[in-house]
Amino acid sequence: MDFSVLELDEDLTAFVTEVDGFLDEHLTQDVLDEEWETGAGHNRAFHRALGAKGWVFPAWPVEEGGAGLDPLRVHLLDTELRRREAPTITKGTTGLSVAGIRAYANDDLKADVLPRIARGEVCVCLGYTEPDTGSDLAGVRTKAVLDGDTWTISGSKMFTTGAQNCQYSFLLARSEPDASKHSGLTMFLVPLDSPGVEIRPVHTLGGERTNVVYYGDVQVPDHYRLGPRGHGWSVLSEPLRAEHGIGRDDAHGLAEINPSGLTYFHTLERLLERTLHWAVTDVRADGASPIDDPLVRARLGQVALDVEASRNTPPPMGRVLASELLIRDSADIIDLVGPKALIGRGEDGALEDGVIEWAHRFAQGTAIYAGTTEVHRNIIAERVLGLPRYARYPRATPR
């Protein structure tokens, strides 16, 4: 493993100069405070700044709205957002599903639609779980019924992260009723502002926004499907690869060992900074600070080695670690600090901006964000350690 500090040469330390210039310019401190408010992960006038610079997707060419960076100026590009707590969240999800619209999308469809994407304007959710079928998928319930040239979709789709900023659904539905599983399945690019669509919030324990989305009866022109009727799930295999760090390509030695763990292990980052900082600058009565006493510094220890675990970890084991470490961590360092560690921000008396009791209630859900641990352990099982798939045997009728 390479230790050595990447120098950077004039022409990079140009760009990094003008990377930060830009977000100081407009990730303002209301930006940041509207998404400690809102949980969005989106702030529409910072994404259209990201797309006027090209650097909503910064390696597509600039002929496609990009700016054409190498890879290494698009790694310190994202270093940078992640740094200075970007909200990126609708602007993930957006990527996630351009890989399927231009694979699958007709050419009017793709010259309409990805050149607003690249520019900032048009954003993309993934329509996938429902209340009824969780982590499963394949199950989905959501009906697609074609009547001549158009689709009457109706369902509803639960946990559709940044539905509220988008203005198209990546939307998975049951197109054949009597086809197999996974072969009755269609893709639709659904636009959010169809009639009969209706977005209800949800607010989870960690502060995010997340949503429910209804769709009655919404009628979609055949324009939108993507894809070959009843191949849906050819269509979101790719997305959901990479939503799970499977397959990336890593040519150049920059990319994430664990991308699919990248938000857990950040977070975890970001609150070992906090405590450190906390450790340091605390006074207690006998003129001595916490960082002074060996147990703490032991545990703060462990917690930077499982950083370091984390990043290092490839997925699908690296997803289940970093979620597993960041519940367990946030945990341990609320004992460490005691119950001011409880105060949330804004409150009198909160440490650390509040941040550290802010890292322990988002941890909570990281183990069903993007799959369930569970999930990831049998992709784990199956596809890692080569292991039968899970049969699931009827129950005995009774006797």
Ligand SMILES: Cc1cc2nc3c(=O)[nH]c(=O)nc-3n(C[C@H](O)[C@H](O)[C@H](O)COP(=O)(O)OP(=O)(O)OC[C@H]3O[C@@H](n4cnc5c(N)ncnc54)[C@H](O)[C@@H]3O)c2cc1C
Second form
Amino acid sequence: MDFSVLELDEDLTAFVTEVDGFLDEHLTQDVLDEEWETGAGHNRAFHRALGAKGWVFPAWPVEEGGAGLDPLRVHLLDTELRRREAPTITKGTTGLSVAGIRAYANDDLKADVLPRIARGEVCVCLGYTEPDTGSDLAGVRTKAVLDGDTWTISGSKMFTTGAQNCQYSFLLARSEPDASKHSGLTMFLVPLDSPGVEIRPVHTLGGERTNVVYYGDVQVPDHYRLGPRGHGWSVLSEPLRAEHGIGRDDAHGLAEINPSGLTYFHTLERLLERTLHWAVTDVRADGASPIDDPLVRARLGQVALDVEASRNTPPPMGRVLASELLIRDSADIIDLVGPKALIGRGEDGALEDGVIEWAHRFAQGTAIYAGTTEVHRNIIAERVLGLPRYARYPRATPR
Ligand SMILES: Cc1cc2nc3c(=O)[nH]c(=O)nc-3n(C[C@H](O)[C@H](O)[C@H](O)COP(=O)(O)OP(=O)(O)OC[C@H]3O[C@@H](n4cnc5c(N)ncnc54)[C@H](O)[C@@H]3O)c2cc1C
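What does the same protein look like in the form predicted together with this ligand, given that the last one was the form predicted alone?
Zooming out: every chain and molecule, the one shown earlier first.
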């Protein structure tokens, strides 16, 4: 772990200036307002502008549609995108699918899709979860039946975030109903403009837009199969590891220590900044500000420590810690600030643009996505602590 401060030389400073200029031009207040209102996690024009610079996948070589940036510049670009709150959820799901596409799509499909992904013209959502299957992902029931050279896909997928922004779904389906659970699966890149695909919005408590996507006998040419039939679980393993922040290559020591908790501690950091601003600027009847109170300083100090603990705890523990500290601290901040903290953005008397109220709502869902905190506790128990897979309890004796 290297805690040294990053020194920016002239070239790097010029690069950051270039990024900021780009964001000033393309990440307009309208884009930010639209994201706040829709929770879409994406803005088509902004994403295309990133693609035109080669910044959707900035480390990819220029001839593959990237910008050939070195790891330090990629890190600086990511940091600026996050700091300026760019809507990049769909960019993220697209990135997770790419490992599967690169390794398992046929050459024609790769040649067709990857350059368009790099240019920002094509995005991909993750079609894993179903109404009855989330944590136990290998239990998916969406059917894929091959007839000649075409698959018929039927079923429904829950929480397909960003489907409305995407051209393809990276979809897990059951193709071999008689095979064992993990061996009966196949992955596809399903074109979302196929007849029979229906995308319906689901709006979460945290203000995000996700979707339920219905696949009604959707005809998908075998061309869109990723990897051999029945091997879907292997195709999915790398994207799942990436989502959980496991096994990353970090030769340059620049990667985030806690990638799977990044959005959560970034939200906590943003919440802390806003609460500090309130604590310094709010004036009470006696003329004092909240920050003058040592108890307020102690409670905000605890939040600052929690941001750092979340930032510096690796996966899989970091995913659990960052979510649970965000949930706890966002409630504590509402308790600290008082009833006004509950007034939403746009309403009379809203504090700090409604960020305090929003962060508390957003925090609740962080225990769920990308594997719940309970499921991650199982992962910690089994893979980190080496505990046995399932606790076995003696059967109850019938009375
Ligand atoms: C806003 C949002 C966006 C999402 N985006 C996507 C997306 O883009 N693509 C996608 O495919 N999915 C997405 N998901 C789905 C998400 O990954 C699942 O919701 C999650 O994996 C949990 O699955 P489930 O909802 O079916 O809950 P279940 O699996 O039914 O779990 C219910 C409860 O039981 C607990 N539980 C289940 N199994 C165990 C176990 N073995 N041990 C201990 N406790 C257990 C869980 O922790 C949970 O509390 C999203 C979810 C949300 C809320």
